[in-house]
Structures are given as C-alpha cells and as structure tokens.
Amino acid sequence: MSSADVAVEVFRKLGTDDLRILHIIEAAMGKRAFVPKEQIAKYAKLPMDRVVFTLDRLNKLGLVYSMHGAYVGYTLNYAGYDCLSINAFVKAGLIDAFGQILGVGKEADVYDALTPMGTRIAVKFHRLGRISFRQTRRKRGYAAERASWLFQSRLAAEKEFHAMKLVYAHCVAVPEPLSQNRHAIAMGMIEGAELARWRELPDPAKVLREILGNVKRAYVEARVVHADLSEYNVILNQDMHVLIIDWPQYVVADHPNAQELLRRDVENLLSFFGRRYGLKVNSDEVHAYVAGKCVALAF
C-alpha cells in the first residue's frame, strides 16, 4: 500500500486533535527532524496524556514516525503530509471523495477524485525519494541543498503548478491546474494512457504533429520549455488527442540551456516515433518549427 493509499483510507477517521497535532509537527520540522513530544504538547495546549494518546494513534495509522533516544520525538511521513494536503483541499471545497489510483511513478502518485459537485478531477502527490535526492540536487534548480524530503516535494509541486498555469493560459494541452497545496496538485481529469503504452496508432504522424504543435505553443507563446518530454509524459486518449503532463523540470525560454533542452525534448519524441512507428523526420526542421522559426511542419 502506497503512502497515498494510507492517507486516502485513514483521512475520514481523523479528528480535530489528529489534524492539529499533524500541523504542529509539520511547523516544527522546519527546525528539527524529530519534534519532541513536550514541544508538541506545548504548542497544542493540550494535556500530555491527550497528546501522547493522539501521537500513538497517528503512529498506528501510519502518518508519523517516532524516535526513542535521548528524547521521544515525532516526524511526518508522506502519508501524514498527504493528509494535510487532502484536508486543505476538502476545506477549500475542492475534493469530496477519492476514487482509484491513476498512476504510480518514481516521484508521484496520481489519484482520481470527485469534487462536491460530482466533477472528476485528478490529484497528484509529489514524493521525491530520499535515495534520489543526490541526483535531484545535481539536476534540478528547485532542490535546495539542505531541504528536507517533504519540502523538496513541495517545491516540485509549486514549480509544476506554476508551469501548468503558464502554459494552460496559452491553450497548451495540459490538465487544467485547479489548486496546489504542499506537495499536491489538484488538476483537471487525466484520461487516456501514456503514449509509450500505445502499440499501434491509426495515424502516428498526426499525433506527433499535435504534440509538436503544443511544444511550439508552450515555447513561443508561454515562453516555457518542458525539459523532460518523452513518450512517458504524453497522455493519449481514445480520440487521439494528447495531454502533456509532468512539468516540474520546466525552464523559461531565456534560460541558458533552454535551446538545448528544447532540442532534447524534440529528439526524444522523434526517436520514439521512429522506433515504434517507423516515422522518419528531420530533427533540425522540427526544432526550427517548435522554436518558431518556421510556420509549418514538412511531414
């Protein structure tokens, strides 16, 4: 069971004390990894026995980790952090219920959810792993050297949500960005499957043209480069239309490496379409198109 599975299952069981204690631990984690129970009781303004009971309950529910050493301390895990994000979305009137999981990746879990009006949306929980943080710090500008694993995930969500708002405003095919809280993003529904999962397409060239048109619109109009584009973050639905997802690594068009990253995005796509569908396209001509240097594609 993933952290998000735990959070979705136990959230409805949480009471006022539970959420209050989770908030206090979150706030205090900015100064220390494990928050002493005495400090938690002080800020909660609750009797110690009540605090201990709540902490034991949260621990059994799988929302916190405990440490017993020189002192007894507690820290949030991803499930606890998920619950705080879910609570914020519920209080904002955005989410009423969760459905099935839509996807599990190395750095995110995505769930189907319902709004109070019955509209289906998707909720993405960023969860950067501790093991991958060394690579994260080398590769990504949003990860501060000493940032905690939860904070890094929050920064990833903030950056992705900002990118989605930028490109969505220019009609780039992305899920509608609805809200962001901590490490979670609420967005329009994601329907379809990763392009990598489609073994056959009736018209591969048409699909590629639609993807490249969106890449061009993002760069020329929104001044944004995805910077991690591949067949794994293009969603294709049954109507053969696309959504481009996973934007936390985006760069702006005047970034020193923007052209290099734009070209890499293009070459990733062309390589995939060449391998899978035998589509041979001149990468220089496509790069010129997405960069706005020519008005039409030659294929």
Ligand SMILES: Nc1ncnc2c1ncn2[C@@H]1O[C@H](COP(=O)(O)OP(=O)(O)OP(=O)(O)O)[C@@H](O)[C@H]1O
Given for the second form:
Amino acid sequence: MSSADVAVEVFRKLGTDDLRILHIIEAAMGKRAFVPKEQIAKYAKLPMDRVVFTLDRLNKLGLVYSMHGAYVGYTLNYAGYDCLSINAFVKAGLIDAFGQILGVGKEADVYDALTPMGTRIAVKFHRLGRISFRQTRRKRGYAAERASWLFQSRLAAEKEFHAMKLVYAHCVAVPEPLSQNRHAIAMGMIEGAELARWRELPDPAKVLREILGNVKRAYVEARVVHADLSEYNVILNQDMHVLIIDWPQYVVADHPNAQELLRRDVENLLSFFGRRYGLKVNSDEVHAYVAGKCVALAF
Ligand SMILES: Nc1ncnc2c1ncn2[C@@H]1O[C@H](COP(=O)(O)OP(=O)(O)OP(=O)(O)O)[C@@H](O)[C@H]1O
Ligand SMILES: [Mg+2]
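Form predicted alone already given; the form predicted together with the ligand follows:
The next block holds the full complex; its first chain is the one shown before.
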C-alpha cells in the first residue's frame, strides 16, 4: 500500500485532535526532525494522556513515526503529510473524495479525485527520496534527512505548479493547474495514455508537430524549458491531441543551461519518433523552430 493509499483510507477517520497534532508536528519539524512528546503536548494545550493516546493512534494508522531514544519524539511520515494536504484541499472545497491511483512513479503518486461538483481531477503527491526514505526507515539516525525529503517534495510541488501556471497562461497543452498544497498538486484530469504506451499512431508526424508546437510556445512565449521531456511525459488522448505533464525540473529560458536542455528535450522526442515510427527529422532545424529562430517545420 502506498502512503497515499494509507492517507486516503484513514483521512475520513481523523478527528480534531488527530489533525491538530499532525499540524503541530509538521510546524515543529522545521527545527527538529523528531518533535519531543512534551513539546507536542505544550502546543496542543491538551492533557498529556490525551496527547499520548492520539500519538499512539496516529502511529498505528501509519501517519507518524516515533523514536524512543534520548527522548520520545515523533515525525511525520509521507502518509501523515498527505493527510495534511488532503485536509487543506477538502477544507478549500476543492476535493470531496479520492478514487483510483492513476500512476505510481519513482518520485510521485497520482490519484484521481472528485470535486464537490462531481468533476474528476488528478492529485499528484511528490515523493522525493522515496527510495532512500525506505532505507533510512531502518536506520533511525537519519531523521533530519527524512524531514528534509518532505521539504524537498514540497519545493518540487511548488516549482511544478508554478511552471504549469506559466505555460498554461500561454495556452501550452498541460493539465489545468488548480491548486497546490504542501507536496501535492491538484490539476485537471487527462484521459489518455503516455506516448510510450501507444503501439500505433495513424499520423505520427502530426503528433510530433503538435508536441513541438507546444515546446516552442513554452519556450518562446512562457520562457520555460521542460527539461525532462520524453515519451513518458507526453499524454496522448483518444482525439490524438497531446498534453505535456511532469514539470518540476523546468528551467527558465535565460537559465545558463536552457539551450542545452531544450536541445536534449528535442533530441529525446526525435529519437523516440525515429525508433518507433521511422521518422527522420533534422534536429538542427527542429531546434531552430522550437527556439523561435524559424517559423515553420519542414516535415
Ligand atoms: N493530470 C493527470 N491526469 C491523468 N493522469 C495523470 C495526470 N498527471 C499524471 N498522470 C499519470 O501519472 C503518471 C505520473 O505522472 P508524472 O509523470 O507527473 O509523475 P512522475 O514524476 O513522472 O513520476 P516518476 O517518478 O515516474 O517520474 C503519468 O505517467 C500519468 O499516467
Ligand atoms: Mg513522468
């Protein structure tokens, strides 16, 4: 079960004390990865037995992790952090219910959710350091590192959301960015599959032109380079239109490596279309096109 599965399942069971204590641990983790029990009780303004009971419950639900060393302390797990962001989306009236998992990656889990109006949306939880996180769970000493992964994941979500808003405003084909909280982004739902999963395309050149048109608009108009573009980060829907996803590693157009990253994005796409569909395209010409140095593609 992924952390978001845990969060989605237990979220509805959480009461005021549970959420209050999760919030307190989160706030105090900025200073100290494992927050002492006494400090939690002090901020919660609750009697110690109630705090201990709640911490025990949160621990059993898999939302916090405890340390019994020089002192007894608690830190948030990803599932606990998930609950805080889900709570924020619910309170903001954005989400009513969670559904299926849409994608599990190395560094993100994507779920579908319903708004109170019944619209399906997607929620992406960033999970940086998930692999080392698993290893450090066994070694209790790495608390600071664990706390910092939550923070890094939040930065990744902020960065991705920012990029999506920039490019969306310039009509680049991306899911509509709806909201961001902590390490989670709520966005429009796409029905479709990654380009890599399509076995045949009626007109591959047309799909490639559409992707490149979007790469150009992102670069020339929004001044954004995706920087991780591949057949896995382009979704193609049933109408044969594309959407570009997964923007946390974007750079701005005047970043020192922007040209190199733009070229790499283009090369990734061209080599995929060459391999799978036998399309032979001149990469210098395509690069000139996406960089805004020529107006049309020659294929
Ligand atoms: N808005 C969306 N609507 C529907 N499905 C989505 C949406 N966004 C992402 N997905 C699904 O979730 C998968 C992972 O999303 P994304 O590429 O943004 O995360 P990731 O960071 O690549 O994860 P990884 O660690 O594997 O790289 C996508 O391949 C896609 O199947
Ligand atoms: Mg991806």
